[in-house]
Each structure stands twice: as structure tokens, then as C-alpha cells.
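Take a look at this one chain, the form predicted on its own, written out in C-alpha cells.
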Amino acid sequence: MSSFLDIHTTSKNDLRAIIDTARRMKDARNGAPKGTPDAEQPLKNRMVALIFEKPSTRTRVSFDLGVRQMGGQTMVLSGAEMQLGHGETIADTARVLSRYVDMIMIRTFEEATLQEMAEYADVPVINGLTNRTHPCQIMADVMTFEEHRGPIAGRKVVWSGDGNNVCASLIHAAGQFGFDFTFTGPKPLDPEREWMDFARAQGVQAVIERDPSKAVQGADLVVTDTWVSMHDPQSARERRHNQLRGYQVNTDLMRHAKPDALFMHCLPAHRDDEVTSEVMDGPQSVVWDEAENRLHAQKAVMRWCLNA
């Protein structure tokens, strides 16, 4: 059994196997009612703890439903209920949970919390999001691109906006899946150099271009995310809007990309801030397929973790 902590710490062969499993499982469910159990029940009699220090819509619903479709059961726990790391250490919490459940998914703030949970748990741990990375989202994004355009290897992917946790995992994926990556955004919000260096070390281009119109030239995929976090104070929100206004994904920007370029956003979107409704609801947008594929990609991740 293995933990799924980040894309750059999972082998390329395993990442490809997860994507292939996700597509097969999705195809097998084609036309079935949403609540229908999978014909295969790889998580039968398994219990999965879903821990949410950060609130969530897609992560909670997709993991909960995915476990149920595969025959397992979930225990959903909030950070407030657990007081994670307050009183009892994260290490001790990991040891206790390992006696009760077969797998742990955690959506948390600090990367150190995830790492300590994985170090001391005797069961697989899945990164449902940290402030630094969001690997499950990007697995769904790779799956979605390949559904629409074939292999992502050798393609050009452009991120416009804030070099945040989702951006970080996309850069990891560039290195692991073999596509070129361009970041366009203001210098104070650049992605971590460590991640750009990782992608380059895998033999792909990872560059920064301040001019968004130049950045998206030849792009096969344009990706963005919200400019502000739900936890940001009002002063930070105003500053982010001022910094990022020139990096909005709109119809004019998409005209500079390839004619068949796709648009993605991990959601929730602040319409007409980081992306216009015209683009988000337009023919190049695949955001709803992307959201659905969180379910299928995460089911495949869970199966990989349990070798099921």
C-alpha cells in the first residue's frame, strides 16, 4: 500500500496507471445512475476517514461518493471536531486512526500536517489539498485534457494568475507527464522556483512570461484559479485584484491561444474576475468535465493506494 502525497513524489508509471484506471472506471459507469455501485467493489468492507480542516464542496462530495460507489464506507471529520494538532499530536492522531480505518484523506492547511500524518499512519494517506499543492485536482485535469485532445505529452499548458497550490501541482505534472508549462502572472505571485526547477530537470520547458498574450501563443490548454482565498482579509483581496486584473482569462486572451485550445478552472470560480462568463460557459471550456473527473481520478487514486 502507498500514500498519494504529491505528483512529483509518485512515479511516472504509477501516475499513468492511475489515469488509465480512472478512464476505464468512468467508461464502465457510462449511462448508469449516479448512485449505482460499481460492478467492481474494490473497497468492499473498507472504511475511509475523510478529514477536512478546510471546507470543501468538490473534494468532499467526490471522495465520499467515490468510496461508496466502490463498496466502502466513509467517516467524515472536520478539523474542529478533531482539534487536529491541538492537545493530541498529529502523529498520535495518525496512530489512532490507523487502528480504526483503512485509509485517510486529509484536506489541510500546512504541508507539514500532511507529511506528519503520512509518516506516522500505518494506512495510506491521500493529499486532498494543502496550502502548497493539490495533486488530486491535477490528476483530474490531465484526465480531462486527454479525453478531449489525446495525450498531453508534448503539449503547451499555460497558467494565468497566481502561482498557488494548484499551479504547483500542474508544474509537477508537466515534469511527470511530459508537457511544457508557461506561467504568466505578476512577479510577487510567481510559483516556487523549486517546482519550476523540478519540471526542467525532467526535460520539459518551464518558463515565465509576463505578457499574457505572448504567454498563451500556441497554447493547447489555458488554466486559471480564483485570485483570492476564502480566508484572505479584505485588504489582501483588493491587492490581489489590482495585481491580477491584467491576467484575466477572457475571449481576447483565448484568441491568442490555439483555435482548439481548452480552458480549465478547478472551481469555485469568481465569474468575471479571473475568468469571464463568456469563456467559462463557452465552447473551449471543459470545467464541468474537469469537475466530474475529480470523482473518477480520485477513485483510481484510492485503488492505487490500497492496491485494490
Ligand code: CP
Second form
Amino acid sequence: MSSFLDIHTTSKNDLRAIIDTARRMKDARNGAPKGTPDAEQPLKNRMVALIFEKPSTRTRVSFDLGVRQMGGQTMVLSGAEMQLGHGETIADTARVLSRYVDMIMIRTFEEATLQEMAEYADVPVINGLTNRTHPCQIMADVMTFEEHRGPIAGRKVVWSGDGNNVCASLIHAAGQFGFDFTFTGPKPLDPEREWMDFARAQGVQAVIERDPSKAVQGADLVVTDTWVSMHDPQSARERRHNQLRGYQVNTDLMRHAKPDALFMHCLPAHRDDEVTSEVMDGPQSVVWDEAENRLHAQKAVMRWCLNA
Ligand code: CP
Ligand code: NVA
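Let's compare: the form predicted on its own is above, so bring in the form predicted together with the named molecule.
Below is the entire complex, every chain and molecule, led by the chain shown above.
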């Protein structure tokens, strides 16, 4: 039994095994209607709590569907309606939930909340996004890249925009899956140095290039995300837009990447801010496969957590 808290804290072998399981399970479904139970029912009789302290479409629906396909049941809980961190410590909530459910997925603000939940729960805890990281998203992204282009090891991945939580998990993946990473964006929105150092320590390149057209040269994959995340103050919106306008992913920028470079975005996208509709709806975009693969990647993550 293991928690899935982050990509840099999960072993390379386990991460690879999770991707392999995800691909095998996706193939085995062979496009069956979404409500069809999987032939294997590894979560039979398991109850999973899905806790959301922030809004969600993909994470909520894909975890819920994934548990059901694998024969388990879910309860979706909104942080605002719980005692979480208000009337009760996170540790006490973790102890109580462990008596009711077999696994906990939590989307929260502070990383410390996730860590405390994992420390005091007797059941696996999965990180469904914090202010700092979003590992389930990046497992789906790695799976998606490999479906389209083969092994991601040795490839060049470029992030253009805000060095946020999704970017952080992508940098972790660079180190763990062995691909080179380039960040392009304004200095105040650089990713954390600790993450870049982590990737470098695994033997891959992790560099910052301020000029976006130079950054994407030779890129196999270009990735971006919203300029203002859920935890960012709305008052930062105008400044962020001014800082990031030059880092929009558009056809002009994509022309500087490899001709067969893919485009990804975790979604929700703000069309014509961080990415133009032309790119998002264009032939290099794999955003819908990426969204679908949340389902398959997370099913594999849950099996890994429960050793099921
Ligand atoms: N990409 C992602 O996590 O989407 P949601 O916020 O809709 O869950
Ligand atoms: N960086 C975004 C990701 C949403 C899935 C946020 O945290 O709001």
C-alpha cells in the first residue's frame, strides 16, 4: 500500500510500471462504452473518497469513472462542506476517513495539507493537485506523448508560460522519465530552482531560455497552462497577462519547434490567452487524448496504490 504524492518521490520503476498498466488497461477496454465495467475488477468492494477543495472537471469525473470501471465505489466530498482544517485538524480527518474508506484522493491548496493527510491516514492518499504540483496530470501527459511518438526518454519538452504546479510535475517527470526540459517565461514566474536541480541531478538538461522562439527550437513537445491558477489572487490577473503575453503558444511559435512537435495543455484552457484556438484545434494538438488519458493513468495509479 503506497500513497501517490508526487512524481519525484515515486521510483522510476514504479512510474514506468504505472504507465505500462495504464496502456494495457486502455487497450483492454478497446473503446467499450464508458460505463462498461473492466473485465478485471481490482477495486471490487473498495470505497474511495474524492475530496475537492478547489473546482475540477477532469479530475473529478475521471477519478469517479475510473473507480467505477474497476468495480469500486466513490464518495465525492467538497472541502467547504467538511470539517477539514476548520473544526478539526487534517490529521484527525485522515484518521477518521481511514475507518470509512480504502483510499483518499485530495485536491487542495497547501502541499502541507496533502502531506499531513498522507502521514496520518492508514490508507493510500493520492495528490489530485496542490498549489505546488499536479502529478496525475503529468502521468497522463507522458502516456499521451508515448502513444503518439514512442518513448519520451531523450526527447525535448518545452514549457511556455507560468512556472506553476503543472510545470513542476513536468520537471519532475523530466528527471524520472529521462527527457530534456526547457522553461520559457518571465523571470518572476520561473519554476522553483529545487525542481530544476532535481531534474539535473537525474542527468537530464533542465534549462531556462527567455526567448520563446529560441526555446522551442528542436522541441518534440510544447506545453502550456493557464496564466492564472486557482490559487493565484485574481488581483494578479492583469500583471500576469502583461508578463506572459509574449509566451502565448500560437502557430508562429509552433513553427519554430520540430515540424512534428505535439502540443499539450492540461485544460481548462483560456483560448487566445495562453494558446490560440488555431493551435489547440490544430493537427499538432493532442489535448483531448491527454484529457482522456487522465482516466487510464489514474486507474493505474490507484491499482499501484492498493497493490490491486
Ligand atoms: N487538468 C485538470 O486537472 O482539470 P480539472 O481542474 O478540470 O480537474
Ligand atoms: N495550474 C492550474 C491547473 C488546473 C488543472 C491551476 O492550478 O489552477
